[in-house]
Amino acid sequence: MSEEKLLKVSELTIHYHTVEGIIKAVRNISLEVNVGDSLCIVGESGSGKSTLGLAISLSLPKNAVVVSGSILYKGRDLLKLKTSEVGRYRGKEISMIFQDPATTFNPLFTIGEHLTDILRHHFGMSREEALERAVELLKMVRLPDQARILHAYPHELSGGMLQRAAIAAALSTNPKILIADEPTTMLDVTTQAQILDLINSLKRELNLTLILITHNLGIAGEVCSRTAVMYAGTLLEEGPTEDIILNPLHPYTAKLIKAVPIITKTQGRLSHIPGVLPDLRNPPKGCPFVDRCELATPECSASQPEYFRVGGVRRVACILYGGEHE
């Protein structure tokens, strides 16, 4: 795998602005992505994985603040392009899959009048040049009948068809980044195997740089070589996927690995974790998870943690662990 950086997020943090408060979403989050890797970033409903993707996408709602920090996507800041510049961007060197694939589609035009639409626009085709493109991108998705499917409209099509065909819209652009934001949230068990499978292979063919959200570590273990895990706006612990499963370090990602359903004749009920999240317009001075953590001292509430370097490849933000500072 190339070690050349592609994308560098430095201390990035961001508010919603809503009727009820500010809402500190993502709180001085750093990572990096490079070319040809495979991040998945992980957490539960709230921890700021979302928002993290729309802002590196591009695709922030029109509440939402970037307070500070950066976005370098092959050495330029995303955060300071101009209006004009947007679109070299968005959408065409990353592209997003999002959890909802109606969300891709007008539901007044077919799959093919969407995906033309695309070509033309980004591409300058002609109808003819767009249609045969789109059959190519459909085939790619393996979605079969192409003729009939892009002479369909979204409601006629079921939940994992659809979602091919926003992947095959997302891919039409070629893009450079992929961030798919839980691809197979509302997919039936044995359809989100077969669109996880879908994006590896496609990852692996057009050699992507993949960044997939997901609440899940088992589909992390599944798909990505990386991951980032996030709770309550902030970044808790990062490394190769298969040592946080085997030897996670944080006791939230502990907590999360014991939660994944794994189907053996032994395993009893699930572990939950107890507890919720916390207000992230009042968020905790110290670690965010202090109030759920059985492992908390009272150092944990007084500031929040600073990383820590374990065996060169990991960080992790947690008292418990000494050694080198990031």
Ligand SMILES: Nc1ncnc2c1ncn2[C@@H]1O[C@H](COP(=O)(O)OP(=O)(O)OP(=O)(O)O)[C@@H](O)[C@H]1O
Contents of the next structure:
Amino acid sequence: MSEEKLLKVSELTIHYHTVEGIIKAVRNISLEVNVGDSLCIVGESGSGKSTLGLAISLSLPKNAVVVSGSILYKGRDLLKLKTSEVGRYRGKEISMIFQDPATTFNPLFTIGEHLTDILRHHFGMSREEALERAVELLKMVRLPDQARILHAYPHELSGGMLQRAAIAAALSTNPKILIADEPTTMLDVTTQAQILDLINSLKRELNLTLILITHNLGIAGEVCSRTAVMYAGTLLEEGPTEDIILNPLHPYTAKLIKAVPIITKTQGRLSHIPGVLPDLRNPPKGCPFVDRCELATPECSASQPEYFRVGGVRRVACILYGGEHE
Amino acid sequence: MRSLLEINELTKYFPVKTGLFGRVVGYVRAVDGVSFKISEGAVFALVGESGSGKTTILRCVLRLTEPTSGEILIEGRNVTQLRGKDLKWFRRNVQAVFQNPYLSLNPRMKVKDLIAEPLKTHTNVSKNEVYRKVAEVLALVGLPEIVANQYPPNLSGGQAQRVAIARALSIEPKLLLLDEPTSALDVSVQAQILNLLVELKEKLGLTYLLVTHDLSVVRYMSDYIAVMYLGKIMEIGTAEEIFSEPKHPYTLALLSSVPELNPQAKKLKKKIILPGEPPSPMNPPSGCRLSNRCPYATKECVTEEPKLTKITETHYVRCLRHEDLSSLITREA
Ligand SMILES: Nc1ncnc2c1ncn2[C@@H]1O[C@H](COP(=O)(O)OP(=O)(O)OP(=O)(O)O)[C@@H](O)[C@H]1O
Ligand code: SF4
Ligand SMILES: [Mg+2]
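Which structure goes with the form predicted together with the ligand, now that we have seen the form predicted alone?
All chains and molecules follow, beginning with the one already shown.
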């Protein structure tokens, strides 16, 4: 596989307009994804992960405003598409699945109706062709008893089965990029293990480019080769997942990893991060972590730190790594 | 050591009715013959996935639902038969903290009044004394004084959960029931709450019954663990026994399904992925309840219901093949 840039997000800033004020959900984020990459976006609640995912999949809610930046997909800026062109990308080149798989489906239609609808619409298949393909798709996501599932309504399937069906629906258009937003958060742990296993196999079999959004660093390690850590709307660091977990660069990432209760830990205190998340209506001008960082200097409050390259494949937005500018 | 809570052969069946005539067509065996003891000062964890019956046990202990059979003893008193003075004693000494603090706290009450409420109902401390006590408890759970005058919707998840804990602890209970106390919280906040719970337990000599699906939380906190599946205890033992020498395939599957943070540890870990999902507790499989998903099941497992078998004084397992299991696993690895 050649290493072409499939996706290039540059200096993206997104606000939500609400009655309580303007929420600066995504601030100045840049990242790149190559064909076949698997990138995990990790962050705590409210860090802006979903907003970023929704922007890339052209599914932002009405009250979201893209203030600046670009999202280049194969060189084309998705933010500058004409309304008539959106359908060629959304759900087709770039598909998304969500924490609650029920959001993918209309409760009034069977799984089969849903899948054949997409297939006929996107590929102009006949009913028979679409049904045949739908069965293949259900097999691909390892759902047994496909005939029964085609006739089932969403509420008749368990959470794990429905998430598989949602993955089948998302992949039915042969998208180049799959964005999965917390796809296992609502599931039991053993079901979560199955779905992660499925995502890993599909990634390999279909050479899928994957963006996985999660709050769980352990999941990042199980699925993605690269990880980007978000905090209060900004991207703090990015690099190979293993490096980030074993040797986090950003003070926030380091704290976050120490706070995870690991299964081998038997006693002692967990370390936690004192303080609270910044108010996104009025985030700090400088480093977003400055109020909670033990290593902060006056310089940290002056302006948002720029990215510094570390070891070629990593970058981090913290002045402690100053010297080697990106 | 004396047991504070003792549960003997607890069973809870929920009738399943047809829509139209309300005819009972079957029973969900939510809890099916569960027994365990918790000694004073211990942390006992019930672990299992949705539908395993762990929350139903907790609800039975709290008297929110009546057991079908079996007994629940607290300091030797039968919980379902408490009356008068004993019932008052129970209400004061058994408190609970739930998963979602925003649901369990009245959004229109100030934090200080929320915490004062149980003090007023269960004790006869004077009015001045009540608010002095409220301030004390707030400090105990690490909340700043200004929070006293705020309302729950304006608190962060971690702060709200601290308020729920403060409320439960204000009347100095003996037993605290914790139902997924951190699963609605972010990682960094979860760590704060877990640390707080451990600290409070040591400081106040509390006993915890913890219900959770998250094994990583359990190891860190608990002395004893019972692993549940479809209403039955599959394995029970000290935390050390469950984590270092698990004997039940289901325990192994649970342990291996926790996403591992450390990439090196991951390479060593053998993953057991159970196929399918838990069947409905309305018609569990015959024989062993795991038999239709267990990678090690034999013909006997489908016909014979395994009993809880003793391994050590503290460690019991419900699996026909538990003796072969360790060799089966090493052979595969
Ligand atoms: N439709 C919306 N309208 C207004 N504000 C929103 C909307 N969606 C998200 N926000 C706000 O934008 C910020 C970022 O939210 P986002 O959902 O992107 O975070 P997240 O990292 O996905 O969080 P979580 O882990 O809770 O899913 C938050 O402050 C959130 O409250
Ligand atoms: S830039 Fe400053 S405040 Fe931010 S993480 Fe680095 S040292 Fe801490
Ligand atoms: Mg989200």
